[in-house]
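This document opens with one chain alone, in structure tokens, the form predicted on its own.
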Amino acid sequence: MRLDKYISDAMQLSRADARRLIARGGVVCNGQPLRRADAQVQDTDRIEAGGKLLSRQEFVYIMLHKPEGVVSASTDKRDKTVVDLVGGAFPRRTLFPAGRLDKTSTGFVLLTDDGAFAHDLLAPKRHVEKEYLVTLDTPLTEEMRRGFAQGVTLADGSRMAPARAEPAGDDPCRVRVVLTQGVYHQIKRMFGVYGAGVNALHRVRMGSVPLDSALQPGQWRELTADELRRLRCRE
């Protein structure tokens, strides 16, 4: 690809700023300064700027600990979004959440600019698990557990895929729920069939990748190569 595009992607610069850096002799490729913005380079080339080795990312994959009160969207006219929490860290990227959490819900949200990856991750046929810790306003019953396992039929007649609802500790109102699909307000609507309300909902896992316990609400980090591989391979 063109050198200016590589520098723009790797350093999160505008194409114009990348060209100015190149023109000043600030870019070295395989030990040789390059001053032509249209010079052709490859990902296998050793490219440095400011004495630092660069690495171009085709896409970005972020694990975010969503706090309450933030909406799962790229932009919103009234509320802070999950993308707002990343700030200006990726100014040349168009990030969006791969799967949503309600405004009042918390936990693992995956942000990316890789549309194909997000579509594959959320596709019903892949059956990628999402795990939640849910606090109900009434104890979990055996009827709820059996109903979730068989597939709950919502009030509008929609039949949900089989899911798991199990106790999460000693508190009978604390429930661990595992889904393989993503329907609007799904968990609240499923428990609503049994007259139970959801007081709190926290996503703790996507696929085999758990939310990093070191991330406080509002904090984020990029996925590791192993985490990304596990999500791609559905381990």
Ligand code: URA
Given for the second form:
Amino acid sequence: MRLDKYISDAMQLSRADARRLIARGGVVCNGQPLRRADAQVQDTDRIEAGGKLLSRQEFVYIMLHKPEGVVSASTDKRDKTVVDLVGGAFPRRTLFPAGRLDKTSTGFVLLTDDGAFAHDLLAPKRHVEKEYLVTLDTPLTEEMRRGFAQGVTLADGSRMAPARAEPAGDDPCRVRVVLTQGVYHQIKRMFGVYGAGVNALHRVRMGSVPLDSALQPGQWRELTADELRRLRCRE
Ligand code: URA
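Pass me the form predicted in complex with the named molecule as well; I've looked at the form predicted on its own already.
The complete assembly is shown below, putting the previous chain first.
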């Protein structure tokens, strides 16, 4: 690819700023300053700027601990979005959430600019598990557990894939739910079939990757290479 594109991606600079840096001789390729913005470089080239070795990431993958009151969207006229929480750190990327949580829900949201990855992660046929800790306004019943395992039919007649609902600790209203689908308001609608309301909903895991307990609400970090591999392989 062109050197100015490489520098712009790797350093999160505009193309114009990347070109200025290159023209100033600020970019060194395989030990030699390279001053031509249209020079062709490859990922195997050793490219340095300001004495630092650069690496160009094609896509960005972020684990965010979504706080309550923030919407799972890229932009919104009224509310703060999950992308607003991290976007400033990646001004040249078009990030979006791979799977949504309701405004009132909290927990693991994955943000990326890799459309194919997000599509694959959310594809129903891949059955990637999503795990939630849910607080109901009534105790979990055996009827709910069995219904979830068989596949709940929602009020609009649509049949949900089998899911798990099991007690999470001593409080009978605290429930661990595992889904392999992502239908709008799915958990609320599934419990609604049994007349149960959801007071709180927190996503704790996607695939085999748990939400990092060091992340406070509103905090985020990039996925590690191992986490990304596990999400790709559906481990
Ligand atoms: N199901 C819901 O009802 N809400 C969420 O935020 C996620 C799953």
